[in-house]
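Single chain ahead, by itself, as C-alpha cells, in the form predicted on its own.
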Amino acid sequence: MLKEEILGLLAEASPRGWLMEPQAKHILRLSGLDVTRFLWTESVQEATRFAAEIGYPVVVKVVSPEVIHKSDVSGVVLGISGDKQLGEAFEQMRAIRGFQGIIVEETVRGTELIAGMKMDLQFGPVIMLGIGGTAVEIYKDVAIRMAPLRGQDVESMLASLKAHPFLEGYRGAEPISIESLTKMLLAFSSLVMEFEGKVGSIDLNPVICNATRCIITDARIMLAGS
C-alpha cells in the first residue's frame, strides 16, 4: 500500500497531470529507491552551502510546473566547479518561465542507463530498461517486461541488451554492480504495482550505474489519463 505521503504528492500533482523531478525523487526516495542527494531551493545561498556540504562539481537543474522537458529550455547545467558558477546557472534558471526554484545534486559517475514504465492497454503495466543519456533515441537498445518483474526476467532484459558486454566490463571497462541494478528494478517495479490506475508513465533517465551502486539521477512521473 502506498503512503500516505505519496497519495498526497500525487494528489497535489493531480491538477498538472505530471510531478517535477523533486516531487517524483522523494516518492522514489520514500519507496526504497536510490537518488542522488539533491536540494530544491530557490535561493542562492542554500543552493551554494548545499553545493559546499556535497562537494563540487555539482548539477544544477530549473523546477518548473510549465516545464516537462528540461533540456528544451536550456534547463540542465552539468560539471558546475564553484560558486560563481552555480550564481551564474541560477540566474539563467530564474529567467526560464514558471521558475520554481532550481535542483541542486551531486554529480555521479557512471554508465547511462534508463529504466521506465508505461500503462499498455492490453498487458497492463510494462516496464522497460535500455541504454540510457541521449543514446537511447540514437541505437534504442531497449529491452521490455510485463510487471511485476522476478529476478529472472531483470537477468533475460540484461542478457537481450546488445550493449550488455559493456554492463559487463568488456575490453577493461569497469563493470557495473548487477546486484544493485536488479535491486533497483525490483523495488522499482513493486512501487509501479502500487501505482497502477493512478501513474500513466514513469521515465528515469538517466539512471547511472557503476561497480558499486545504481542512482537515479532524474526522473519524471506522469499521472494516469494524462
The other form holds:
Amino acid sequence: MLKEEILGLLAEASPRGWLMEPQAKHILRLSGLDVTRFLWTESVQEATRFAAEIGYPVVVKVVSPEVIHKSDVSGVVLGISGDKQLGEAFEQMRAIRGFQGIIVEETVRGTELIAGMKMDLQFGPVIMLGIGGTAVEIYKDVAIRMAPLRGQDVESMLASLKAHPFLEGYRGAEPISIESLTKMLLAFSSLVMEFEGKVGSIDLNPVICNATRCIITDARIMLAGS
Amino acid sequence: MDLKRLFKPGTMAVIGVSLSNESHPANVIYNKNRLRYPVEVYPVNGKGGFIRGEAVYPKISDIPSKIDLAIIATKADIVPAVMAECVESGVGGAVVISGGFSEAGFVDLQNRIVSMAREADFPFIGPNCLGIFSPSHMDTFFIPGERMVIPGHGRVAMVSQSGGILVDHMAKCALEGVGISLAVSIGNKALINEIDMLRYFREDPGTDVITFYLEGFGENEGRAFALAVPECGKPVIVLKSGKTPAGSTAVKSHTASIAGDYEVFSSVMSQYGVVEATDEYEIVTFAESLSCYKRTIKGNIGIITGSGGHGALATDTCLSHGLKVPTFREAEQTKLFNSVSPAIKKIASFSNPVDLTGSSTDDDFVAAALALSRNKDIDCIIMLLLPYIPGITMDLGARLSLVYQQEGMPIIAYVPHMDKYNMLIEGFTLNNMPVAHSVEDAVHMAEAMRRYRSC
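Hand over the structure of the form predicted together with the partner chain; the form predicted on its own is what we had up.
Okay, now the whole complex, with that chain kicking things off.
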C-alpha cells in the first residue's frame, strides 16, 4: 500500500501531469530509495548556507513546472565550488521560465546509469536499466524487464548491457556496488507495482553508482494519461 | 473451461451449410470432414433439405447425436441466436468462422457472444478465424484439402491470430518434415486467447512445443501470457508482427520513449524464456530443434565437418548468433586424433571445427561424434554432413542417432539436399533428431536451445 503522503503528492501533481524533481525525490525517499541530499529554496542565502553544510562542490538545478528536461534550458550547473559561483548560478536559474526556486545538492561521483519505469498497456509495469545521462536515447544501451523484478532479472539486466564491463571496473576503473544497485532496483520494482493506474512513466536519470552506493540524483515522475 | 470436446470432438455439426453453393465455407468444412476424417459430421441449415442425399438438419437440436463441436459459419448477426441453441443443446464448444465482429467495428455483437459463452461456460474459438486443424482427426479450415500443404502428425502445436499465416506455417512445417499436434487459428480471440491455449497445451500429452504467431495483446494480456509460460513447462516460440517504432515526440520521459511496445514485448518474452523467431523460417526451425531437444544449452558448440569451408561458415554464423566455438584442449585433440582412421590422421584437423576432410568415412564421423559427446567444454554438436563425400553412406544418420541416444549430447545435422539424401535424413528424423538444410538453420537450431529457458 502506498503511503498517504505519496498519494497526496501524486494527487497534488495531477493538474500538471508530472512531478517536479523535489516531490519526485521525496516519494522515492519515502519508499526507501537512496536520493541525493538536497535543499529546495528560493533564497540565495539559504542556498549558500546549505552548500556550506554539505560542502562544495555542489550542483544547482532549476525547479520549474514549465521545464521537464532541465538540461535543454541550461537548468543544471555542476561543480559549483564557492558562494560566488553559486550566486551566479542562482541568477541564471531565475531567468528560466516558471522559476520556482532551485535545488542545491551534493555532488556524487561515479558511473551514470538510468533506471526507469513505464506502465505498458500489454505488460503492465516494466522496468528499464541502462547507461544514463542525456545521451541515453542515442546509445539506447538498456535492458527492459517486466516488474516485479526477481533477483535473476537484475543479474540478467546487468549482464545484457553492452557497457557492463564498465560496471565491473573496466581497465582499472572502480567497479560499482552491484549490491547497492540490486537493492535499489528491487525497491524501485516494489514501488512501481503500486503505481498501476496512477503513474505513466518514471525516469531516474542519472542514478550515480560508485563502489559504495547507488544514488538517485534526478527523478521525473509522469502521471498516467499525461 | 474444459476445451477437450472442442479440440478432440467425436461429433461435429457444421451450421450454415448452403444447399446451393458448394464453395460456401461451411460446405467446404462439411465435405472435407465427412470424406476424409473420422469425426462424425452433421450439416445444419434452417431450411432443412438434403445435400447429396444426406439430410440437412434445420436446427442443432434436431441432430440425433450429442454434438461435441459446432462450426458456426452463418452471417454474423445470427451467430448469437445460433450459439444460444448450441448452449441449449449441450454442445461442447464452437468454432465461429464468421467474420463481421470487432475486426469490422461490431464490438457490441462480439461482446454479446462472449458474455453468453462466459455465462454458459461454453468455449468457442474466433470469431473471424479458420479454427482448428487436428491431423488425422478433423479440420475446420474452409480451404479445400487439395489446396493445403499438410504436415505430418507430430508434437508441435501452432497457434495463430491470422489464419493465412497459419496455413503458410503449416506448409513450411511440411517442407521441413516437422509434424504438428494441433494448429489453431484464434482470429479475434474474443474468448479463447493465447493464454487459454498455453494452459490447454500444458495438459496435452501430444504436444511438446508450442508456437504462436502474434499481432498484439490486449490490456495486460501480455503480462498474463508471460506469467503462464513458466507454468506451461514446454518450450514456447513466438513470431510477432506489427513492430511499430517507439518514441512519439509527445512522449516526455526517456523510459517511455526507449521502451516502445516492441522493445517491451521482445524483452519480456526473453525474460520468461520464450524463444522469439524473427521470420517464418526461424519459427519452424526453432520448433524442430526444441521438439527434439527440450533443453537449455550454454551455447558452446563443437563442429564436425567434411569440408573446411563449411566449418568456417558455421563458425562465423555461430559467433554472429552469440554462440561460442571453443578451441579444444590438447588432450581432447589427441583423443580425436587417436579415434579416427589412419588415412585421415595426417590431413584432418582436430581443433574446433573438426575437419575430417573429403577422405573421411562414416566411422570417422561416428568416432568424432563420440569424442565430442564426451568433451566437457561443449554442450552441442553441429554435424556438417556432405553426403557426396565418397566415404559417407546413407547409414550415417541412424548410426549418429545411436551416439546421441548413448551419450545424450544434442547433435544437429546439416544435410544439403532433402530429396536426394532422404534416407540419410530419415536416419536422424525418425530417431527424433533435427536436420537443417542450410548451415545457418543448423546454427539457428542451436541458438533456439541457448535462448530457451524453462523458468
